[in-house]
Every structure is written in structure tokens, then in C-alpha cells.
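There is one chain below, alone, in C-alpha cells, taken in the form predicted alone.
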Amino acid sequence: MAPRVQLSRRRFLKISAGAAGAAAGFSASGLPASLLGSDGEAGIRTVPTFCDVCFWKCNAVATVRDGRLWKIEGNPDDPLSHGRLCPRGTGGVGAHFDTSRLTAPLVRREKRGEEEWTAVTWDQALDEVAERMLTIRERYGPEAMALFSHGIGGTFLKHAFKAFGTPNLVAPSYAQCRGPRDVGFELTFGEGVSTPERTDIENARCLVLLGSHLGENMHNTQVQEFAEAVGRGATIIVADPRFSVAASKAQHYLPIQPGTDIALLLSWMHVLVTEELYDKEYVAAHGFGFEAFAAEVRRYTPEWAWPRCGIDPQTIRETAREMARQSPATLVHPGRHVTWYGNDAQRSRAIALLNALLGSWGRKGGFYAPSAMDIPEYPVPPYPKSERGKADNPGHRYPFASGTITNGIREATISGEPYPVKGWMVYATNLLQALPNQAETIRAIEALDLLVVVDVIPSEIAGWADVVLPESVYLERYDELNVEWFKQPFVALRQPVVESPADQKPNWWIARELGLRLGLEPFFPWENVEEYLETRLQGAGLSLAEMKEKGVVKGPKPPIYYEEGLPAEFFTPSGKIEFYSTQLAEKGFDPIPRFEPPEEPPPGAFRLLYGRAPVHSFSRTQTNPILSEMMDENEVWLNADVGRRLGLRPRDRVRLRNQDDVVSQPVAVKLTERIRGDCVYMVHGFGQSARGIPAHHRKGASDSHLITRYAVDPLMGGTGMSVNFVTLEAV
């Protein structure tokens, strides 16, 4: 039986290309026997797997030398990485050697947050968790349990919680990161931009970045394609308050005033429409409501935009014309982390509309149509259906939320409305760093009857837990198969490379053992994860032995552009690209994006901006000994002229005080001409306060600590977090 490719969310196609591979003999440890030394330890062996340092999940090959994890490199057969890992991926071996790791299950001994623990056995820990979950279900119903998770490692725990009967499964990546982007594109094209993003940077002749920090957020495929685009002379246009790494490669850098992207986008669209530079044939064939849209954008001249966004009219016209010259191979990047100002879904819709004018959706050099391997699910009984539904969005007050809203679950936990949420399990996400307003998160925790944290280090959120369960890192465990939506469909296996150093357990084992204690045996009919994986793979004409040997198996590449014969399908009410959104109009929202001026900083204050570093992922990697050596603390970027007026010198240490009198830890100043004078910038994830990571305790300053205010997106409930202002106080 040959593997299959899933061409869209609505169509499946069987394929005839084989994916055969030689099966190797395997030892009891699950490692290739042919690569072990004579005594099982000596010599060099290599094991294919895939990375877990960020959501990109690049396929990799780990090397063990004399029984000790040595290095990890890209898998040459990987469609994502092409055999080259980013700095984070290469440094991923440090997660195994991290001396801060949790080594045994812990039960809280004192008050929550005091980080006083008693080490217990796994049986004791899981028995306690199960007993308290069953008590919560008896008193409040199964929906009173919520699961917060990040990444593919949460798959088996999600399965357990669905079987338990709760619909309250939530990831911060929706409401605190990509959700507004997905909604803006869904309202316009009927589909989101997927993960990884369906951006055809490798064929783009013009790439437009609005606050997207390629080269700093280090999404591997995109960064490689970006470098190649620069090398072949593609036009790069960057609008950003900060002169980022990407801006340093641009022919056109637009130092935009923070919060005014929609003004710039509307004026770009004005130029394309009034000068008739848009793709007329594409819009006529696929557009809906264009006349109303064109009438609206005619008002937004570059002269109108200039005092609002700070970009002169000549530059606006010149860059808009360059986009048109290179269309349809002009890609206005949708971004990833887009929860900024509270009107973020409309900002993302404006980006989608600009791409629609340029004819880039479904076109080479714009947005391709991804496909995925069709790997059958493991057969289990249907999940119980909740009568009460999710707790995050009562009354559908955010009518276009297509994912569960993290802050909505937090709010329900505090208020008890629409019903009580009394138990949380948190997997692989530090909610005190991920969610805005740490005080609100702590209020919610204090209202819980149970908080369980599954993590690899004693993070800040673990410090508030009742029970902490130590997980094996990704190089020590199996996980769910990675079946990604991408240009080249593939399936990838994560498998153990080395043993866990102490009493850590993989997430699949934790989920199954907990499920059995909760009486969910029918949902866990497999004895071990190898049996589970084998069953899924055999349903697709593959085998676990083959996957262990190869790590990744690719299917044939189907058509991904309209010009290759891909049908132009738009899953909107009109069946077309919606320049005018009847869905928005019917709900009382602007059917065409409009500009709303952002709040200005108070006198003497700066807008707080934040972003990523190429060697760290969120707040997850600061204790990794390899990655922390490359960057062990952050700094605050400040315009050099402003800094001199304040009497500051490079590397002086300051505290940041926000509008609510919350004060940061001391942090070094980076005086630079590469940022506007009305804002400051910090890399996210530092300044952690967990006592269990003494070598990294309070290193740098936490942007999350200072983000006490947020603006909620009225369309989908995401939290705009670039609405906080700070002053600087010399230490």
C-alpha cells in the first residue's frame, strides 16, 4: 500500500509513488543495532529524529559517541531544513545536559508559589493527579479541567483530556501569537496561512516585511529562502520601528511609527487602485466587493498617511509601484507573532487584501497551496460530547475566534463564568511569561483546586503547581508523528536518541498512565507508543522500522500554484476573495479595514516593543548551557540620541518602570541608531524569577513582567501587548 497525500482540508488523493526503505535491526532500546558498538556503548551511532526547540520541527540526525550525546545536525532529506539547522536546533543537545532539569515528580509542600516540594514516585504523583481530577469532575463536570499546551508533545495529553470529556484545550500560540493573522486571512481568502506559513519566499521577486524579523525569529526554511532571495537580488521592503537584521538587507527601509501599519497598508492599496497597478485580471476573476473596497481606499492617500505613520508620500508611492512591478511574485509577509495593538485581525486582513491586489494568493512567489501526507488516525472510540461547550468565549462575544482563547480560559477561572474551571494542566508552556498581566494569571491559579505542570525545568509556572511531572526532553522520547502541511508533503518520526538521565518520563507515557487511572482504558488500547505509531504508519503503507531508519519519508509534490492547474478555491461565503466582508458587516464590524490611531506614549515614556533572538525560543531555552553561553541575558535597545540626552552610556544598567509602576530587574542599555526615539525594544524570555534555575535567576529583564496592560481584539479575542509604556531609571 502506497502512502497518500492530503491535498486540501476537503480533498484526498491516493498516490502511486512508493516510499520503500530497507528496515534495519533494532536493539531493545529502540536504537539501530547496526550502529551500536560491540558492547552497546562504544563507537559512534546516528539516529534520525526531529527538533523540538521551536514549532518548525526540522528533521535532524543526532550523533552519539561512546554512549554520550555528541551533536545534532540537519537531515539532508528534510524538506524544511535541507540539512541545515538553525543555531537553536544545533544547540538542542544542551537540553539533555541542562543541570537545571527536574529529576523526579514533585508534590507541593507549602503555599502555592513558594517552591517548596516533596519528591515522590510516579505512582504517587499520578494517583494524586487522577484522584483530584475525578473529584473535580464529580463536583463541577469534566469541563472544569483545562489543558494548556504548546507543541506536538502535547498531542497525547490532548487525547486524554478529550477522552475525559473537556473541550477546554488551549494553546497560547493562538490568542497571544498567530490568531489574528489566521482570522484576517480566513475572512479574506477562506483559509489561513498554515504552520509553517505557506509563503513562497524562494520564488518571490519582492518581499515586504512589516515588523517580521526574519533572521531573528529564525524560522529555518524562511530564513534560508530569505538569504537566497537577497542573494539573487529580490527587492526587500521593510517597515519596522527598529532597524532589524532583515532591514539591514532591504533596498527600502521605512522606520514606521509603532501602531500605524494599517495607515501604511491603506495608502499602499490607494496607490495600486488609483494608478490601476493592481492585477485587474486576477481581481476580476476572483474578487468580491471590489467596487466598495476601491471607493473606500481612494480616501487614503500617501499624503494622508504621512503624518500618521511617518513615511513620506514619495517613499510610499515608490514602494507600492515596486510591489506592482514584481507582482504576482510579490509577497507581503503575514508575520507570525501579530498580537500588537488590539486591532490585529483587521491589520492582518489589510495585509491579506494587499496581497489580493497583487494577485499573490495561489501564485508562484506569493502563497502556495500546502499539502500533507494522509496518515490514518489510530482507531479509538468517539470522544464524549460536552453539553456546555468551551468556557473561553461565552456568548461568542469574539465571533471570529477559530481557536480556543487562552485569556478566555483564564477569565473563566477567575469569574466562574460561564461555569467554574477548577483544574489546569500546563504542558511545555510557561504561562507567566506567555500571557500578559502576570497578576491576572496568579489570581486564576489561586482560584484553582488543582494545577499540574509537565515540564523539563522548574519554570515559573511550575513554581505555582500542586504537582510537577518531569518530562524527558525530545532527544530522549518518542512523540506523535509530524505530518506537516507544506510544499513537499512528508511524515517524520521523533525517536529516542539517548536515555533520560534521571526519573523523567515521555509525555505519551504520562498521558497513558494518567488515562488508565481516570478509567479511560478504551482510549488507550495500545500497550506502548511503538504499537501506536506502527498502527498509524501501516495504515499509510509505511512501517515504524522504515521511519526509524530514515527519520522522514516524503510523498510526491502535487500542484501548489494556480498556474500549475491547482483549482482556485476560496472557502468564503461568496466563494471568492472578499475585498468587502459581508461576514464582518453582519456582525457590526468594518467590512474594510480602517485606521485607528494608537495611544501615544506619555511625556518622557517609550512604547515597549519586544521580539525574538536567533539563539532562544520564547522563555524555554535560557537554561540550555549551549544556548545560554551564546546569549545569557537581554538588553534594552534605546535610541542613541535619546540615551545621550538622558545621560546614559553604552552598557549602563537601568530599570524599566511601566505605566502601572511595575519595575523591571536591572538590564543593560544598548544605545543604537537602529531604533526610533519613541520606543524601546527587548528580547523576550529573560528575567525569569524561578528559584530552581539559580544560574539564570533574574538574568536580564522580563518584558512579560512589564506587560500589565493588553488590548483585546474584538474579532477573535487575541491580546495586543504592544500597548505598554516605560520610563528608564539609572541603576
The other form holds:
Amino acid sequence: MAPRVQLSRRRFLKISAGAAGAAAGFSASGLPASLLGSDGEAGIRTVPTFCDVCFWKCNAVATVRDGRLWKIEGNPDDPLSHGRLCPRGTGGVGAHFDTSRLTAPLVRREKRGEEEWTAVTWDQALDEVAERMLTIRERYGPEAMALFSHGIGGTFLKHAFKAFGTPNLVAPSYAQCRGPRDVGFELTFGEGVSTPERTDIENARCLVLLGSHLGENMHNTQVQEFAEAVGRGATIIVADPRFSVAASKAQHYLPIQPGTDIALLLSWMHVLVTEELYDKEYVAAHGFGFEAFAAEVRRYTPEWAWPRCGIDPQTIRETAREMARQSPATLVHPGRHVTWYGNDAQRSRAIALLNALLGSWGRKGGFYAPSAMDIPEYPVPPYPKSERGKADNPGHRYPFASGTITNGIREATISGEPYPVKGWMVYATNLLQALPNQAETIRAIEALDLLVVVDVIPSEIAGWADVVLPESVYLERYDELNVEWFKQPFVALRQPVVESPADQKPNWWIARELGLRLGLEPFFPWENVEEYLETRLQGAGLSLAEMKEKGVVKGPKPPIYYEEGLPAEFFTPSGKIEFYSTQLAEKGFDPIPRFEPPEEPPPGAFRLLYGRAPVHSFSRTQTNPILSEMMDENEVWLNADVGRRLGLRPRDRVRLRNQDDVVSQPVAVKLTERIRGDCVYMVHGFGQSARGIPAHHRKGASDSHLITRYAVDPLMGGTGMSVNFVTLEAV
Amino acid sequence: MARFAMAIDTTRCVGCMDCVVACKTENDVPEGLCRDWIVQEARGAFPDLRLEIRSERCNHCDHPPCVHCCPTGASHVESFGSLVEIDPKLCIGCKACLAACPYDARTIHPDGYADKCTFCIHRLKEGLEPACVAVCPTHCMHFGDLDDPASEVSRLVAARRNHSLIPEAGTGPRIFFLT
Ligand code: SF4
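Following the display of the form predicted alone, present the structure of the form predicted in complex with its partner chain.
Expanding to the full complex; the earlier chain stays at the top.
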């Protein structure tokens, strides 16, 4: 289906003329001429760069054959990928060839959300955005503009927004993903888990995964090290309501009842404490409040946990003892997407405490300390300071929020409290799929004076925009340097491999052009991004030429474990590992995590669980021609016995209806032994609704659409999303 | 003459399909077709389950029925590594080989000839591994000469429990799944 884009003949010509390499317009095949490699370039050319299909940012080498992008492979020098990209990275070339890409700036013609556009020039689009941003600032102050941004590509836009004077810079990766985990670890060790996770799976002798489905979730280094651990016979313990791929590699699979992980964790800790299997020396040297903690966990016998989480006492004891046997090289993985039940920061804290008992924080095979190279910033003037502060967390009602809360900005936009938020710019994140309760997101959008979306495809969020700015994909642009915090520090360059097929522009250019129009010249002293990059690199004794050739340069590797001389420092109020948290107690929260039973699904209903597939990133890759061929729709996993009782046959199509009577698109049922009978599971990101996305890429059902209910984490404002119940209706 | 083979460690494989994607881009495999694919086989009842994940493709058989039935000689055994290959110029697209292959490893290319995994012979000749082997993030795939007892493949097949697919067909398949 052709995107509903109105291109007048004149405008079309204007756009074509301005697009590099696309002067010939469209070929008979419907592909822009520049995609066909007709530029007369012959032979093979390789270009190092780094991947952007997810935030892991693996270093890669792209190959161009006869002027046409051919393939992309891992850079052998890359500490993250070791020369092997994940399937999404390997299929990343499809992003360049995606025929549903946005090709020109668009301005809304009809009501918001109707997806009726007029194509305009970049000058027109940016003039309009700047003018409306300045009006908003004049009326409501600079804080009335918020930027939602995901990934390294947003760096220059963040810079422009900070210079504009707003502190409301936010990403769903905090309150809809890893935020609770970082807060749980910050409260315990004084530091978060960081990205890439500081988990030393490579050296773990025992790996415990709670719902973390490595192997389906393809964060490259994690999966490579996981396979390594399996290969060398490490003990793998997996607790998951679903028999995940990771569960199939485990010696111990614990089919836990959804939402009861804290009961299991408390009872594991009970075994370690009462059987005196914990690392006594480590706890004595670094622990704070251990006595109170020990007294509390004594109550949580495996017999107490059994009826609560469904795992029998013998298995709990056996697995706890195995963890102790392999400690400190026992890693209880903190997970990443952990916004499940609204008590997620406390569950993460329980995971942190279990690791603390095992002495794995700061130790080989546990959690290492990452470091980064010192690459000086490009000198710019200080950003203006906001008097009013951020809008997301008025009165610090979520006292332990260490990041900006997306849903807090959404609430402020709807209510106008603590002050009006009137404009959003959204970069590289599909807020309609990323945030729970789509109706609430749409309510907020309707309260806006301005919504600008910078994207590569006509995504659902772009469908609601007033102005859509088409970005070049990562294979066509420079970006900010990746100065990575990792066990092996390195700096990496993203550089263009091929030209954009139409009038798409890189974000650094968009940010600068917008900045100049907003009167922010002093903040954009560089003429172009090469100059910016060169200045930063030279500050560190490197050069752009060297980086363009190598793609990645490693720095010196400092000690990463206590064993190697890393000092044991904890940035908590007590300066120790907080088994008992005084800060939590002072704010009226449980100083030691407690178990609260989750709400049970009503009779006949199932808890809706969701997760990842190895060939897609969120809802951002469904139009990639290569990746969509690998998986073009999701399925709803249902326990085979339960399905048969409901009269369903494999691959029958059903609709899911949630507790609020929201009904999904039709989706195929996967009747499988690989899941408990009280929940269903689907891969996130499918069943999109944007009309600009061709129908064959909109297949499957959207979990986000069904996630109308969410439980807010009282510690940090994250949104627990595994709290929705669905029934199945045959189509 | 070398006899190239693969040993694929199913205990490491996570079924991520990187091998499928890498093959598609390396070999410009047309849309809708693939030369390798993933099979997931679950056995047992929840929660006592076993899952075998296999990356499958042409077995480059010792006794290839596709070669024996080919009327034009398009399907043939290369002297290089004893690989089973297809010469598109000789192929008339009669599909006899598609019917003869017990592994369903062959498709018809839109240009009219039979198509399948080549073990990336073009890469092997440059001293590279097949694209699927080289990309695998779990390092579950091993490639080498079965006639060389010192090769990694020979050693793994000798040392580890393994099975091949439909050995009873008598084709002598050369992909071994380590379990
Ligand atoms: S993990 Fe995969 S998608 Fe993410 S950056 Fe690495 S190769 Fe790209």
C-alpha cells in the first residue's frame, strides 16, 4: 500500500533535485535510483561503523559492492561483538533498502492522527518547528518543550534542547525498561548496572536468570558469553513462567508463577543465611545492616515460598546451595526490561541482595566495574539553568527516581501540573508502543501545541505528529562518538557507508539547523559534524582519519575486579552494601524487600506476558525487508492442554480481549508445552496501526495495545506492565 | 580430496537465525527464499521439556540423490571439498533434484534454476568460513574436513554425542548435530 503522502508534482521535483544521487527520481522497480548502485562505482569497498539496530552499538564493517550496499559484519577488533553481529545487526542493511521509509519532511494537513500530509522542504519544516518552539517558550517558558529520545542518535538534539533551556529530556528506557533495576542496585551498592550490563557472564560458573530470556533477547555480548557459559558447563538456573530458549539450556528450570519472584528470592536468601552458606568475609567487610536483614529472611523458609511461587522446597534448597558452591562466580542476572509488576525496584533490590550474599559484586564471574576512555567534550557555553526543574516528578513523589520519568512527562502534559508542557519532539522511539496505555499517550498528544517526530519510517508516533522529519538511517550518517563504558574501554565512530536514497538528513544536521533557527549559534560552533568529531578526537590524541579507517580504538584496561586491585567503594549513605536501607525506611518503604502476592487472573483469563524475538528490536524493525522475512508476525503462546480445553487448534486465529474490553487484532495461537497454563505470551512490537506502514508489516497483535493497565513503582515511577489479563476469542 | 562437513552444537545454538540472515545477504538469496533455516523441536510435557534447536541446510551428502537424478549434470560433486554444487547454466529447472532431496534443501531461484546452500564455496576458496559459521554469535557451528582426523569437525564428531538427519535414507549426510 502506498503511504498516504501527498506529493504535488512541483514539490516532488524540488525534493528530488535536492536529494543526493536521486536526481533521476524513481526507477521502474519503484526503488529510488540511488539504491540501485548506478553511480558508476565498481568493485568492493569496506567501511567501518557501528550498528544502530539496538542500543548495544556493536562495531561493524559494512561492504559496498559496485556502489550498492551489500552486507555488514562484525568488526573483528570490537570488544562487544568480537566480529559477530546479532541477526538484527546482520540484517541491518535492510534498513537502507526499506521501501516504507520517509522520504521528505511532512507537515500535517488534517486532524492529528489522520496521517494526511503535505511534503515540504527542509527549510519550510525547520522554520515551522523553530517558530512554534519559540512561541511555546515565550508563552510558557523553555521547560514547556520536552524531548523523548532513544539511542546515541539523539545526542545532538539533546544538546539543542538543553541549550534551548529545558531539562525535560527523557527516554522510555528508564521508566518502561531498566530503571527499577538500576534503582534496586543503586539502593544496595550505590551504583546501577549500566549499559552494556556490567555482568561478567564470561567468567560465571553459575548463572541465574529470572525471566531474562537471553538468546531470544539478543544483546550481543550477553548472548555470546551466555553460549560460552553453557559450552563450558556452567550451572544455569532459569526461573520463568515460559520454557524459554535459555530455560532449555538450564540444568534447573523453575516454572515460577508470574509475579512471585520476590518470594523465591527471599527464600533463596533464607537458605544462604540459615545454612550459613553466604560469603561471610565479604558481608562482614562490606555489609551494612546485615543482622536486621538476617532476622527478616529467617522467616522465609522454602516451605513458606512453595505455595506462593510454585517452586518446591527441595529445588529451592538445591539451587541455593549450588549458587553458594560456585560463589563468588555466581551471577544472579539483574535483567534489563524489568518493568513488570510495579514492585520492580524492590525485586531488583532483592536480586542485588542475593548477589551481595554471594559476594559477586565486584568479583570475577559476577559484576565487574566498567570504565571508559577520556575523550574530552567539544567546548560549548554552559547550558541555561532551569528555575522550575523537570516536570516529571513534582514534589519528588517518586523519591528514588534517578532518571526522568516518561509517564511523568505524559501526566504533566495532560494536567498542566507542575507547569504546562506544550511541545514534544520525539526521536527514534515509538511512544505508542513503548508507553503503557495508548489512550493516555493520545490524550497527552491532544493537549500539545506542537508534536515533532524525527524518524526513519512512518511509525505510529509519526502518525500523530504535526511535523515529521525524515532521518537518514545509521548506515548513511555520522553520529556522536561511542565512548563506551565496558570491561574493555573503547571509542568508536559511526560514519556514512552509502548515501541516503532521498531527502533524508542526519540528526546532527537537523539539530544544528534547528539550533541556528532557535538563536543558539554559540552552541553550534562547528560547521559540520566532521569538525565536531575531529575536535573531540584530537583532544584525546586521536584523529578522524584514524577512526575512519579503524572504526574502533581501544583504551587502557584498568582493574575491573576487587581481585585485581579495584577498590571496594560503595556510594550508599553508609558507604557499605546496604542489606538494610535506612533511606528506604526514612521514606516509609520496606527497608528489606517484602513479598506481596500478585493479583490473580480472573477465572478463564490469562496474564499477558511479553518479550523479545532475536530478529527484531522493539517496534522499530518490522518494516526491514530482511528482518520481516525472518519473522513477519507474532503469535500468542498458550499452554497446549489449556488450548485444547478451549477447543483451539494449532495456528487458529484469535483475538485477545483485556480486562478493559480492549480487543487485539487477530493473531495466530501457538499451542505449546512451553508455557504455564495461567499466562499467555507474545513478542512485543507487532500489530502496528500506522497506515503509512504497509499492511504486510502490520501483522500480528500488539501487546502495547492491550496494556491499558500499569502499576507504578512507588520508589521510582516505573510502569509495571505485566498486570493485564486477557481472554481469547476465536476469530 | 577433502570432504567438508559441519558439526553444529545444538547445546549452544539459541535459534537466533543469524545464520539465515547472513546467508541471505552474503548470497543475495531472493526474497521469500532461504538456503538455511532453523528447526526447534520440543519434547516432553511442561515443565519437563527438552528443546533441540537446529540450523539446517543442504547436507552435501556423500551419496547425493540430487546429483544422481540430475539429467543435465547441473547438480554435481565438486572436486573442491567434495561439495555438492549446482551449475545454473546447465540447470533446466526440472525439479527432479527438489523431489530427490530428503532434506527439502532445494528451491527454484526466480531465474529458473535449482538453488541451495553452497557451503559458501566462494568464501572457502578465499580461505574464509561459510557466512553462517562466521556470523554465529554462539560459536555453535564448526566447519572443516571430515577426512582429516585432526580437524575440529572430525574431533568433535568423534568426541561428542551427535546425530545427523535421516541417516536411514543412505545419503551420507555431512552435517552433524552435537547434542
Ligand atoms: S546487539 Fe545486534 S542490533 Fe544491537 S548493536 Fe549489536 S549487532 Fe546491532
